[in-house]
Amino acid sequence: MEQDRAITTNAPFGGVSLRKVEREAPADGQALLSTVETGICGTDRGIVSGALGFSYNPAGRDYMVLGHECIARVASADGEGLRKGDYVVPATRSGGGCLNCLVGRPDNCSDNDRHDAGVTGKDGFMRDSFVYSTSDLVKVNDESVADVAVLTEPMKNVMKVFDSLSHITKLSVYHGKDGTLRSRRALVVGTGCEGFLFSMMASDAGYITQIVNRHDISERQKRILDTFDVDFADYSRPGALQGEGVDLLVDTSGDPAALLGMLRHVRPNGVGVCFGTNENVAPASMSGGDIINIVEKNIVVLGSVDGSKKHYMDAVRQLSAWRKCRPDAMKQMITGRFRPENTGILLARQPGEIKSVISWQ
């Protein structure tokens, strides 16, 4: 039996190791995939550190293969119009039996009967090869985007939020007098990969966009933001926030104090998006004044996680467009490529990191 290298953990207890696992054989309706690159995000590091209590191994196992961000190539496939050599991105979540899952929206699972690759009860993609349902694969038709297609999984989260916004903003007149968003402001909290992608998308949508955190960022990061006309500020400094309030707030930090503080800047009929999660930050208290602010201004607070296959497809198209019109900036989004043997990269974020990836070929 052939074996693959795989990066594993023992969820929810944590730890990380490179081990040998048996190579899988595809069944009907499955494809055998050769992993090209896997991305590393805060969720992976939270699992490795034992900080994410909701993570668990596949049933009957004392380990789980990590990784939920992936670009792979088809080694063999059964159906779905796939051919050997095609680039594909696997959709992370497998649905259960609720109505949302049954209609292709496991991202909105209503009974929690689902699994997320590399996170909850299902092996991830940090291995030389894996098998996957062909119906859960998104083909990357534009091969020129393959060098940044590992960003598809985080980008699909952004596409879902903006899909949701297209519905929420119909509750009132949200655009400006000229019928566009050019007079509207967006504020993104957190300068990780998701924060960058949210701010880049907001700016492209027409918002005057600012991204903030509580420390400075590298010159490389600032150049990427400049390319997308996004302003950066350290919000711990007085007067750092632009303008007189914001219409779209996206929090990727998971810090309740930061979220509550920034919600106070949201203007009437604005939207506050909660995306980031962090179990280890200090709690924060919401006052009666905070509730009055949300109620009296008709502010919508939206929680969002994951995305459907449609959002993966939208993400591939958006990355392809950016790769064509801003090639240098997009290539700079990948701040480090590492070999599978370098498991230490999963222990701590690198200085100036936007997205670190593991190269398997």
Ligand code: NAP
Given for the second form:
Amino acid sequence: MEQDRAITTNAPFGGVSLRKVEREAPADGQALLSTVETGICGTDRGIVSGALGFSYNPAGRDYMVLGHECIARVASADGEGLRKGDYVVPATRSGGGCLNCLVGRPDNCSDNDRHDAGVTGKDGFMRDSFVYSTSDLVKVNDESVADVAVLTEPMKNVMKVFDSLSHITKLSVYHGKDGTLRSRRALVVGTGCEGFLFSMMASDAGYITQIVNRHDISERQKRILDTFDVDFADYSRPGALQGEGVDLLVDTSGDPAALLGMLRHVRPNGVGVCFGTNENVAPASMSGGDIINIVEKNIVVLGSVDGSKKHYMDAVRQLSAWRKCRPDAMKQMITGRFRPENTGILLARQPGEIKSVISWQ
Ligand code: NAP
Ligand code: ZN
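Now that you have shown the form predicted alone, what about the form predicted together with the named molecule?
All chains and molecules follow, beginning with the one already shown.
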């Protein structure tokens, strides 16, 4: 057996350490991958701090390798048209036996019989190398996107929401008189990596897009948003929100007070997407008027989690297009690169962070 350096935790109790773990040889239908970069998100930090009670180690183990955002290179593979040196992104979720899982939609798993790499009962990718099923690898055809392809995993969540929107917005006439979304408005709550990707995608789709937080953000962050024609506002300041109401609301804060408040701005036939999750936040109450608002305006409230292999592929294509036409802004999305020894990066968010990554090579 080979040995790898790996960043591990003991879920659900938390903690983080860099240790040696064994790696088995690939079996039929599996590839050996060398990890290039792994991204860090709030879920990793939640597991490390012991705040995510639903997280658990692989069966019979007292540790789990962390990390679900990854770009890797094929060291050896047979199948799925993969060659040595190809860049790939591993899809994180392994499905079980429900009908959605059986048709390649474990993101819509209906009985909770599934595992998420680095989160629930399955090792993640924060290690020098790993073995993975070739059918769960998404090839990055355009090598020039490799330096930002670690964003594929968070981006696939966004692609799933926009895929769902393409169905929901057929329920009524949703676009403007010119047949486009150019007169429609989108509001994204929260300025983390997911909020950025949602706002960039909304703007690209044609929406007049605003992203908000209840405090200011850095000049570097504002410049990236400018490049994508996304307007930032600190909504703790009176009059910061654009007044006309919005057709698409995406909440990445998970704060019920923010979500409920912003839902009141959604226009008739609009959509409010619940994406962010946060158990450690004060409750907020909903009034009868709030329900009347949703009912009378035919508002769709959509919960969305994860994405399928197709959404990973869509994400690679979208990142590749952005990497070509806005290379500087895309590179600025990676706000820090760290060595695996620097496990402290998993304890706290960095000031002005959009995406911190660990470089394994
Ligand atoms: P993140 O970096 O923690 O971003 C959350 C953002 O929300 C931060 O900018 C935070 O601001 C902001 N925020 C918190 N409360 C707010 C409020 N009341 N008003 C406005 N903004 C507020 O996390 P992320 O990686 O972007 O992910 C976003 C959320 O989606 C997280 O909750 C994450 O757990 C969840 N998530 C969901 C899925 C899914 O499939 N549904 C997948 C991945 C992640 P400050 O911290 O700067 O104050
Ligand atoms: Zn399932």
